[in-house]
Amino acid sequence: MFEAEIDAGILKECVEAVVAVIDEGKVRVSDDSLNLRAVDPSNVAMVTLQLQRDAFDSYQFSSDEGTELELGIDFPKLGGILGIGGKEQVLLSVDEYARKLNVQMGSLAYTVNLLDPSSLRKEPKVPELEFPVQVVIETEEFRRTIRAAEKIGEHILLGVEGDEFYMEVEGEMDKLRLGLRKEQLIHLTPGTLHSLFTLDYISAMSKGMSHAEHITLNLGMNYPLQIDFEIADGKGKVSYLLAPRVE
């Protein structure tokens, strides 16, 4: 059994963060949190989300022998419903036997078919990665640069040169470069490295982090990129992992 009440804005944050990478995914409901881990169909990007029970105004969960409840969710559909509902509190309840998710916002009540968890892609294992460099940057600075980069090219280089973090994109005619010194960032681990990424993926991810004040970029040399940020006023965490593009 699962019943919960949550602020609509917090739930929208979660959905926006997830749909930046996937459309369908398996949410695991436990006594203390909601968890999701999934990869995109191309196996290039992964999203991990954890939302603690104290992000909810009320949270009731029970199951046989303390096992988790698995919910297969169509996130664009859920996001569309939340967009109609406005700013009301959202009441969630699950009918396990009928595989239905009941969503109530004020006088609006929706019944959404849940997906069969066994039909969804298998949850990926989290790779053991060691990142030599960590950059903490204001989210809007990062997103502004990504919006500008979209007008220039298809790939973006993220790197560190000494005490400077840079983002660089080069097209057929134009080039864009953002360079930020250590004192202009919240945190920077000095180093010398860079990795190239497909801009479309980072652009989508940038939309999913719009509510976060700052993000943490974990970098290596020709290495995956891991982006971490908080949601729900620190009561939830999101992590994106993106494979590098190797020329």
The other form holds:
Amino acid sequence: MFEAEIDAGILKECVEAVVAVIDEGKVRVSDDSLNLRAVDPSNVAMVTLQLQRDAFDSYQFSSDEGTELELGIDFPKLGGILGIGGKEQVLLSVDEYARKLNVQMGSLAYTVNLLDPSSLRKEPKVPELEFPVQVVIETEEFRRTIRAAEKIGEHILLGVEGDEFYMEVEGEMDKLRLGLRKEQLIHLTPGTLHSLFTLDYISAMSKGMSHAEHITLNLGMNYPLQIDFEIADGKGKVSYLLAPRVE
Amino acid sequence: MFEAEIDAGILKECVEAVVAVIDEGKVRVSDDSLNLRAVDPSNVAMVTLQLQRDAFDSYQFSSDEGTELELGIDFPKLGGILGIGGKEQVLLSVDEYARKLNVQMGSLAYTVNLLDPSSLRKEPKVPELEFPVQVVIETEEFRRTIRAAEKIGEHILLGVEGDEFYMEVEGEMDKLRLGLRKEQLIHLTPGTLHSLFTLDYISAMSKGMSHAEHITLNLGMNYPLQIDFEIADGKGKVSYLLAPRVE
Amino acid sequence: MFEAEIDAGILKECVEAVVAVIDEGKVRVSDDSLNLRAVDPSNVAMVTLQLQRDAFDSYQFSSDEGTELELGIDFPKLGGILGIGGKEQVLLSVDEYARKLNVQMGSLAYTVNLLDPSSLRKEPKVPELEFPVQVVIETEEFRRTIRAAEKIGEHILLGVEGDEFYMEVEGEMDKLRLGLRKEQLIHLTPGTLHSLFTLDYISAMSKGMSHAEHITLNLGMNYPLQIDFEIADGKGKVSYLLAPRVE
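Form predicted alone already given; the form predicted together with another copy of the chain follows:
After this comes the whole thing, all chains and molecules, with the earlier chain placed first.
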């Protein structure tokens, strides 16, 4: 049994973070949190989301077998419905036997069939990665650069050179470069490394992080990128993992 | 002869209410009001509009034969032109011999040929209907539910069950339901009945009522729906009539 | 060598004024100003822009040969990048040997290849024209009329009849006319004349003048139209010239 109340804005934030990478996914509900881990259809990007029990205003969970509950969810559909509601509380409840999710927003009740978890892509293993460099940057500065980069080219180079973090994109005729020195960032591990990524994935991710004030970029040399940020006023967290392109 | 001055906002409100159902229609001008009654091309929806003489700032009408004046109007075109003007007064005048309508907005003069009334669909007879139930609801609550319903399905069920009014739409995988008890409404006649309607028509109508604070829904069992609301600060009124779908 | 600092808003204003007529053009940089003069691909419209040295916060220019520097610029591309930046200062610098323009906006550096000036259309000669009538009008009144006219027809008549300036557009079924008497304008030379123009060109021009408070229309009888306005708080000016249509 799962029944929980949460602020509509926080739930929207979670859905936005997830749809940046996937449409359909499996949420695991346990006694202390909701968890999701999924890869996109092309196996290039991964999203991990954890939302703690205390992000909810009420939270009731029980399971006969002491196990988790798995909910297969169509996130864009859920996001569309939340977008219509106002700023009210949302009451979530699961009808396990009918395999339905009920979303109550004020006088509006929305019921959707849960997807069969066995029909969804398997949860990926989290690869063991070590990132020599961390960069903590204001989300808006990152997002603004991504929006500008979209006008120029298709790939983006993220790197650190000494005390400077940079983002660089090249078009046929032009080039855009953001360079931020350590003092212009919230945190920087100095180093010399860079990796190239497909801009489309990072553009989508940049939409999923819009509510976070700052993000942490974990970087290596021709290595995956991991972007971490908080949601739900620190009572939840999201990680995006993106494979690098071979230069 | 017809010449009248009116607030641009009120005239826009009237045009919006009409274009929710029809594009071309016939306005009857008489000594005390403007009147329109028309059915949509598919004969499923009807709009009736009355705008009283005192909704105007000035109003001059005379007719040799003591009859009404019939003006065939292309409403989307008129609405487009009013949309450009500011918040000024609008001076309407009819050149009966040239069959033209003049719309003066400040320094901007717009002249449009009137449509030949005999080329327009005939005015429908108003069917004799008795509605056992009235529901008075805040327009914004109704419109918000319609916007949400558009994401789910193509038909909407409106009904009353005891002291509750409900709106319900079903998709292939999901279902949305608004349920409002008597105390959440401005007025409700208790009862047990419902009718199904094509959502597209109600969506269009919900755009035509956006300036009214509340609307009255007149309902029966597998029966037409009549929606009434005021325009022009109570100096005019609109009724929409919509045929039910056979379930 | 050319290196100059300017407010981002002023530079955007210049780019908007130019793209109303052309995409690619040649800017001549001299010791005291930037200058551009170009015709559109159909040879129907011309734009002249002058931006004085004192519109810049810093301005460094030197040339071995005492000549001007010619910069071939893709204006929509430059405008797109400026649109992303905030309200900061912009530092422009030219790498003459690599034929590149550098645009520095805060931490964001944009570099674009200059176009080969010899590949661009030749600068037109300014025809010798004498305009018997000048009309000075508030830009917003002019632009609003143009937006309304776009809904009606494809050509617009601009004229003066005695003490009145008018703009007139005819559709198949309707007609729109703005008439402003001398006292409703900032300035009017009385007269009797008119010329017809293709609305598309004037629509585009009306987007380029949106930052100017008023514009001067220079008119003749079946004669070109010249529209003059200031940019950069009076430290620059733009002229559009448009050939008339034969009625």
